[in-house]
Each structure stands twice: as structure tokens, then as C-alpha cells.
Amino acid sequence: MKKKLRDFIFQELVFVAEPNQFGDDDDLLEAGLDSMGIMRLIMYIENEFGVTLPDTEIEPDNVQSFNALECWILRHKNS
């Protein structure tokens, strides 16, 4: 899951010089993930992983890192 997220984010939404050096807890918002990017990311996640992520949960804590994204997706994967 994180590999797919990484590939999408670094190919489509955020430019970082060394994607391999970007850790799972590093801050995606500081790296340049903006509100439009977050919306594109949510659409990608919903299509790719078959989950619905509630609009009411779109907040920095859920999109700030790869680990946060994975936890958010997993919370809704079986609901």
C-alpha cells in the first residue's frame, strides 16, 4: 500500500529531489502536498483501495505522512 501511495504522490503531486530518502513519518505537507493535491490523493485512494474516506476526516493528522495515510485507509478498509 505504501509503495503505491509513494509512487502516486511523488509522480503526480509532490516533487522531492530524493524520494528514496523520504521517510514514512516525514511531513508530506511540508514537502508541498497542498489542498488540491490532497483531493486528488483521496480520489486516487478511494479508486485504488476501494475505500470511502469521509470528508469530515480530511485533516492534517490523516494526510501528514505515509504512516498516517496508511492508518486512515486501514480504519475504513473494512467498514
Second form
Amino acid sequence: MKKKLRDFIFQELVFVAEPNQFGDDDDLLEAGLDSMGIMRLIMYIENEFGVTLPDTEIEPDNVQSFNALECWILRHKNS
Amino acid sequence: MPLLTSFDLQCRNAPDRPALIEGERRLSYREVMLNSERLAAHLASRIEPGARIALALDRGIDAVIAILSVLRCGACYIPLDIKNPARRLRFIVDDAVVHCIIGRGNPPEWLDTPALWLDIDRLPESAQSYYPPAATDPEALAAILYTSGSTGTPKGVALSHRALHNFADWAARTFKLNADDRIASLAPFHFDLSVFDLFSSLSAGASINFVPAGLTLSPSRLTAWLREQRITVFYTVPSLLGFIVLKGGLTEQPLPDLTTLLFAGEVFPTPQLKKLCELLPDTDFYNLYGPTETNVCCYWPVDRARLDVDQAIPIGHPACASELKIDAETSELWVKSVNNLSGYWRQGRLTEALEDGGYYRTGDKVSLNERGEYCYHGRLDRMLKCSGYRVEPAEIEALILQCPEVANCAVVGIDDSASGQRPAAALVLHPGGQLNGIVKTVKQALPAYMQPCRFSVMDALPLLDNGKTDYQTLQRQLERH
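Having seen the form predicted alone, please provide the structure of the form predicted in complex with the partner chain.
Time for the whole complex; same chain goes first.
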């Protein structure tokens, strides 16, 4: 899942010179993920992983890093 | 008419009404007046009318107080985006030749002349707490808004009191603002949408309610805030409204107080607009059009019965008594309006920006439909629209070409379903050149919305037969990438 997220974010939303150096806890918002990026990311996640992310949970804490994203998605995938 | 005339009138007529609301902090019209007079008294001891004063403050009560006090002294305000990279901030401060920068705390590191800094929290004790408003010539500059420039650096759009007042007054009348309105302020003050939030609101005696920072990342919290604050008027960009349509939770909880929703800055895709109209059945929608140089010169009250998902909505009819004409050869829209800029501010002076006859050439291609409404058909040049901001690819190219590793470079816009367009860069590097340093330079120099979402290294840029860069082919290549 993380690899898919990394590929999508780095290819479509945020450009970093060396994606391999970008840690799973590094700050995606600081790297340039903005509100329009978050919107596309959520559309991608819902499509790709077959989950519905509740509107009320779309907030910075849940999209801050790859680890946060994975946690968030898994919480809904298993429920 | 000077910009603050209507505001002053509101302060006299209804001094106790709420003017500015930011979280728990609320200021009445009287308090706003007293605070801005105190700051104006201090500023007047430092600067002359006609001076340029930059603001390094976040959107909020203190920034509004600062703007009002700058105008009260007969000076002109230059809002800075303090999240911008140091290099860009330094450029703007140098280019504008500012006389003072109002901020908070100690002078920032990027500022070469700390003596210019004025900490709003530590104003020196002043004997004077009242400052009579300077007699302001309506043609005097009120604001300089810096936008992306095609020559490689930001350019300052210089706007007079008369221009800002003309728009603010038109909008307050057209959208029937009154003292009971609660108007959300979300646009940063360097963005021209803020002219409405600030001056139309205060001239109508309404309250300005500042949207807390960060809510744009969380649409359902934004709509909850709009509901709690009982916001009646909201002016923003379609890309944010698109996010609200998708994830704003409006199906469960509508916005019963919102009477007027204004949008501008980019094309609102009709399917999303239609959906939003369904979610907000009692709200009036307006499509506003106009570059920073003319502010709103055309508008369309959205006619719900005419929303066809396969067709873009029109930009409508002339606004603010603007005279519009279409160039017969190129279909370019020309605008003559009291709103028009006084000129571009470059290196400390005003330079000509209008054609003979006072027309501003927008660079936008338009046509008239069978109902006599103007319709927008994109740009005649390469300018991009990214989340409502305009971006000149040439400014990004000029920056990248300064990197010694780069032999050639071109920037194009690639279509993005969420934010309209995103810049993408194609580069040809000198032998041994590495991308890392270039990306670092770009990130340190450009605000986030201008940063390319892709950097693609090529052996050569595609060329047309005449030897010029083939941007269309390049765009297709980068979109496939």
C-alpha cells in the first residue's frame, strides 16, 4: 500500500528530487502537499483501495505522512 | 472617492457593531477605528503620504488594522505572503522600495535592512493617539499586489484608491451587502479576492469573519465553521468549492445562512457547480471574472436552469461599469474600467500598463454568445492558472535557466482535475548536471503554487519547424510522463 501511495504522490502531487530519501514519517504537507493535492489523493485512495474515508476525518493529522496515511486507510479497510 | 470614506461613515453611524472577528477576538467598528488611528499616528511620524508600506502579517485582525492605518496616512500597502521563500520576499521589498514593513516579533532573517521593521506589538509610546486622515487624492496608490511576471520576476500591480473603491462599492451594491452580513475572509491579502472581503464588507457595515488557517485542508471542518459562524457571504476559488462538493459533508448539513456565494480565479467545471447548486438550494451564486489588473470586469449571476454539464458557464456581462471590447483579429478581451490598474510598479516607480484610450489587454480569448454574454476560451499566451493563482511559465523558466547545470528549459501547464493546471518543467542538462541542486533552488525561490509538479530531464526540447520550442508537444509528453 505504501509503495502505491508513494508512487502516486511523488508522480502526481509532490515533486521531490530523491523520493528514496523521503521517510515514512517525513512531513508531506511541508513537502508541498496542498488542499488540491489532498483532494486528488483521497479520490485515488478511495478508488484504489476500495475504502470510503469519512468527510470529518479529512484533516492534516491523517495526511501528514505515509505512516499516518496508511494507519488511516487501514482503520477503514478493516472496519 | 478615497477608499475609507464609507468605512469612516460606518464607524460614525454604528460604532458598536462587530467589524472584525477572529476566533475569540472581536473588535467593534469603534475599536477598529481607535486601533488604526493609533498605528496611523505612529506611522505618520515615520513616513510621508505616498510611501509604500509592506505587511508581513498573517491574514487577520492585526493585518486589517495595519492596512487601514497605512491608508489613513495616505500611504500604500503591499501585502507579503510570509510563507514565500526569502529570495522572493527580498525581491518584492527591494522592487517596491518600501519605507516600512509592519510585522510581528523581531525582524526576519531575509530582511537586509532591519531598521525598516515595525513590530506591531511593540509600538513606541506616542504622544498622539489620534491621527486625522490624510487628504487622499483618489488617484493616489492604495495597494500594490505582486503577481507572477513573464519577465522572470514578480510584478507589482499598482491600484489607486479610486480603482479599489469603485470595485468595493459596486460589489457591496450588487450583492446587497448590509450591516447584518457576516462575510468570510479566506483569501490571503496579496490575492485580489481580498479587496472584496476587506473593503466591500467594511463599507457596508458588515462583519469580517476570518477563516482559521488550515481549514482549507479539511473541507468538512470548513463547512462546519461556515455554519457555526452563520456566514452569509463567501468569496473563494472554484478549486476549493470543488473539494467542498466532494468532501464538505453538505448533504448531511447544509448552510442555511449562506445567501451569496461568489467565485473567481478559474473556470468552475459545470458538473461540480451543478452539484453545489443542488447542495445549496437557497444560495445565490455568481461567477466573477477579471485579472488582478482590472479586478472584476465581468460577472454572471448563475442561472441554475441553464447549467448544462457539457458546457462551460459564461463570464457574463460587464461589471463595475467596465467597457469591454473584443479584438476582431485575436478575440482578445480589452477592458476599460475605473477599476483598472494605475500601472505596473517596477524598481521603485510606476510604469505604463494601459493601451491608448485606457484599455487593459487581458490576454484572454473571449466571445459573445447568442444572449450577448461574454464567454471565456482560455489564454492567448502561456499564462497558467493554478488553484486560482496565475503563474507565468517564463518566470519559472528564467529561474531554472539561472542554474549553471541547465542548458535549456521549458515550463508548460499540465491539466489537473483538482486545481486547473500545474506547472511542469522539462530540462536539458549540461553533461554531468544533477537535478537535485536545481530542484532545491526552485523550492527555495518559488511559492508552493508555482513549483513544478514534475521535472523531466530530456536530451533536447521538441522544436517547431521555425526553431521555436514546441510547447504543445511538450505538454503532451509531460502529461504522459
